[in-house]
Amino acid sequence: MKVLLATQKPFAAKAVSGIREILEAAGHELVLFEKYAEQSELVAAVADAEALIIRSDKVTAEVIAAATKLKIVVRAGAGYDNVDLEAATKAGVVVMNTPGQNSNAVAELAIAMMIFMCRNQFTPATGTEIEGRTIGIQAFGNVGRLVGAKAKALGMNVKAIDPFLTAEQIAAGGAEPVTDLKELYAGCDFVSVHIPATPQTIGSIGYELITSMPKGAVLVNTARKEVIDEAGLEKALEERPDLKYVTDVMPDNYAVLQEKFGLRVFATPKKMGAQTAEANVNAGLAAARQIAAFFATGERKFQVNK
């Protein structure tokens, strides 16, 4: 089988050696399509693949169409709102992720944030320390259970909220379980964000949630920019001049928010969750990996278009 590594963004040679060998020893064929400039390119480049592995590349409908060969692809990271689902169920073609790969370093940039805030991005006025204050965690996945237990190391209280976990499940993942939203906002320090973006969570923190945080709160955006209602944010920081927002999703309307905000507001020039030598090579060659098993015996356990 014909397997095509597409990613604008490439993996480290590391990674590339890694998924080669893992693919080679199956039997398929690996096909590299690094840096590429226009999404142009990619619906040319699919013609022939029988699977595809991807980062943040944008796998449309269109892309699907073209790839009339195409049985699977791998999304090497957690978010998959990049690939085209509907499109692909239609052309059953089976659509993946990796779970958990990148957790560790999300997390570990979450914590680092906060500090970082805190801190008044590391400029020589009094900042505050995170040690006895409480974080809330908005969603209590593989990456907000990281968060608590970082967290909880630092001296940190720790409260969470996950429709799909149960009290008790929360409680033994090491968090104070909240089961109303606006709850957990107005209870916590810190709100830490890990929801993806769906038709139900797409602006769905706003002006309400924000100022209903206690003074001096900080709201740290590690998930997805659409997440958030930037007008929202924008009138909760013109009204509350004790708010903080970090992310590593920059706004459509950061440069207003900087210009307004000051050090009140900060987010990394690109999308920096996943961007550590050990989440790049684990991301890759778990999409390797299972890709290899859905070719040998039609495993799908980590298929999200069902």
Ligand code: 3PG
Contents of the next structure:
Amino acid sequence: MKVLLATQKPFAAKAVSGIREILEAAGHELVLFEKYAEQSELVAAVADAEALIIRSDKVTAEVIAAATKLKIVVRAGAGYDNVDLEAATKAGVVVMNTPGQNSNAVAELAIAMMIFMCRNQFTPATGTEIEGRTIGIQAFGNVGRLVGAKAKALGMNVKAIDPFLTAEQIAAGGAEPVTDLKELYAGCDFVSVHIPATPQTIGSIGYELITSMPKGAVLVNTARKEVIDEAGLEKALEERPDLKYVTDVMPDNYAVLQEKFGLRVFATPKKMGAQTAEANVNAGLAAARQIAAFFATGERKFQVNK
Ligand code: 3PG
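May I ask for the structure of the form predicted in complex with the named molecule now, the form predicted on its own having been displayed?
In what comes next, the whole complex appears, and the chain from above leads the way.
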């Protein structure tokens, strides 16, 4: 089978060679399609692909329609909001993710971002410490749990909310369970966001939640930019000069935020949470193994469009 590795943001060379090894050992051919500039190039590149490995690359209905031989798409990573699941399902294409494989990299970045903002973006102005302070984790999944464990090890108090977990499950994961989102925001010096972008979550974090945070609080977003109501965030930062926002997913209004709020806001130039050699290898090799298993035995454990 022809497997296309389509990554606008390429994997580390070690991950690519590992992917190649797994696929070739299983009798498949790996074709690299990296650093492309236009979506139209992806549409053209998928023409004869039977399997596709992607990262945040956009697998739209147009891509699915152009990929007439496509049987499987594996999103090497967690979030699959970049794949048109409905179009894939209609076309009989199986879509999978590789949950957990890049979580540690994202969790480490969330912790780093928190300290970076407490230390005023590493400028000499007097900062604050995180020890003894409280972090609220919004969604206690693979990344959220790791952020919680790391925060605890740094001497923080950890609270968490997750609509898909019981209070007992959250407590077993080492966090104090919170059931009301506003209570989480109101009771935490930091909130670290780990929710996916879904119709229910898009634009769900805005003025009301952000302004309910205590004095000097920092909102950390390593999830998706779409979950933030950007106008609400701007208004909140305007009214509350003590609040800060740091994100690995650049808001559309970042230029305005930077101009208005200076060191109180920071966004990475390109999403880098999962961009470590380790995460690239973990997620990339998992994707290759899942494709090999799918073609060998029909294994669909991580299918997300059931
Ligand atoms: C994910 O959903 O796994 C992360 O957002 C990583 O995305 P990336 O592969 O584009 O870095």
